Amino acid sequence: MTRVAYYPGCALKERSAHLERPALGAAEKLGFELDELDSWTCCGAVPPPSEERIMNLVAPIRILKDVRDTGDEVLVTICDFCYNSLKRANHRVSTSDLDRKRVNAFLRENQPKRDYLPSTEEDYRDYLGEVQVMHLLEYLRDVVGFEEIAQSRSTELSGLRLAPYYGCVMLRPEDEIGLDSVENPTIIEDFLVALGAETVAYPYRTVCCGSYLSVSFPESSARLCSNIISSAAEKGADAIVVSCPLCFYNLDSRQKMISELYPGTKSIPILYFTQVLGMAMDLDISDLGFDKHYVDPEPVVEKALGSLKGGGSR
């Protein structure tokens, strides 16, 4: 089994332990190992807000440079704010040669110092950006290749009308991140038509959800959320798709002040591609961790699969 180093980051280990359990089932029914790293710290989950500032790239850096100096050449990670952050990170390091030294000095200054060892300062090695970051749905896509995915998959979700939801950070700025195109993305409908699904093109997919307005202006997030869903809605969705946990807390959980504040939205369950995937790959409906949703996906769960396997969802 091909083995790829995986980077899961802080929200998938509690709150998002829904986005990554289907990941782990699936990957290993798709013949690869997402390999957790042996040690890892949070990344930072956004990139330093100016770019004199090069404090926040610490973090990020780090873990690419252990993953480097363990033989690795490709880092998978599944949340949206880990791959931004790691991703753009990389590309400040890999294009600019002040960042790059700057970045590697306080590395090298802060390795661990214990005087029971010998000095490691003449083994360290710069780290210059070889590492290539990558999203989950990118590994599916370039890699595994959507296309084996179709032929692997145990349950056709013909019955599906999924709506796919990018936000902002996955594909954002483009000349950093390189994952699609950000006005006219494809890579979460071509992965949902390999499951065998049918996908609803609306005009609110890349339109953001209001990320962190969520903590502070929670009214303002979730007017943007109500269009995002009223949209997909009227379209016919029977769900929509995210790979993003603020996304999908801001569009589940949310929709008990949308139904307040906007009176007669229609409700509709958010899945993470994930969850998609694994029920494709016909994984135990008991990992999907579909009891962490605020809108019931048991519907559309029951629409895919005709039945609710291992227990049900509730």
Contents of the next structure:
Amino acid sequence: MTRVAYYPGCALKERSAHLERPALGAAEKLGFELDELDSWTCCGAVPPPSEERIMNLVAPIRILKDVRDTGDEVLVTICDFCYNSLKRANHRVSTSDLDRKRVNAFLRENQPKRDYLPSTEEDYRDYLGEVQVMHLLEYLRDVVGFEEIAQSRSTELSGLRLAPYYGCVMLRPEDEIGLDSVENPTIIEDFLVALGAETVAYPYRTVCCGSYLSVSFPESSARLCSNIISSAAEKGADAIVVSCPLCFYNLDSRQKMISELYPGTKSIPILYFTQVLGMAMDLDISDLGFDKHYVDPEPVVEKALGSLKGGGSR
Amino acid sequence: MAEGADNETTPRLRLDREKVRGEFGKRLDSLSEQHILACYQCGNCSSGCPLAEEMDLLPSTVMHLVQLGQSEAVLNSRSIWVCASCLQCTVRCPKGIDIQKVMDVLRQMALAEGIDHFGPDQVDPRNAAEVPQPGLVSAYRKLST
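Please give the other form, namely the form predicted in complex with the partner chain, since only the form predicted on its own has been shown so far.
Below, the chain from earlier opens the complete complex, with every other chain and molecule after it.
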């Protein structure tokens, strides 16, 4: 089985465990293993705010340097924040001589001493941006191939109308991320079509959900999310499909506040793309983490499983 | 326009050479690695900003004010804290200015001046117990010292 180095990030180990778990199971069925790094830290979540905040690059670059040192060339991550933070830090050291020197100088002097890590003090090699950071969706598209997924899925999710939601950090900024078009992305649509689902077009799929404002101005996030949800529901979506833990939280749990502030907003289940993949790959329903949702996804799940019973199974 | 109405709500800007070409603009340019004067006020950033309606200064107005060296007006604005760093303005700027980065630097400058906007004590504990960690980490990194 092909293995690929995998960085989970903090959210996926607890609050967003239902994003990770189906991914691990589905990967196995697709013939590759997401091999979690032996040791990892927080990626920092956001890139440095300014040119002088070089310290904010230390965490992501240390992670990437460890990956390179173990001989891996590709690092897969699932969380959009981790993807953005790691990929942009990587871009930074690849393109800025000064930053590369400063971060490496710091890391060389301040290597963490842990009894489970080999001491590398003498043979420190500068990290030059060698590792390729990939989003799991990107890995599925470019390495596994959506066609291959369409061939190996167990269930065709026909009849499901799903609205892809991209949010912001998975795609932007375009010149540093380059995953897909920032104005008209198709990667989630293509993925869902490969699983046999129908996708719903609506105008809010790349409009921000409020991101971290959920912590500082929850009402602002509720307003943005009510626009997204209403728009997708109006176009007849059964569920919205996301890949970011924060988008999931803002769109799912925030629906309680939305129903109070904007009465009449339709309630709609939110699914991680890995859960949709998990359903198509016939993973055990209990492994998909549907109990962690605020809006019950049961109607969608039933519809998906109905298509299984209805002869969609290959 | 009603007579004098504008004067009551919009304070007059005092422009002088020292302010317009002062340290503020230079420092902003250097910290953000952007060229603020490249902005020609097309308004694309403001029209695409999902949070513009909650801002006291539109993103394009922030850009205009920083071009004129009006540090006090922007550092004390609500806009810099309302920005969710979604990068819509950045990817749509026809002049290639990373406007989100400018917002980041303005926050950093305001925090350095002691305008600490947000801290753990202001988070609703029920919220903190549920929000995925990237939300908490970025809020603290962006909005507090």
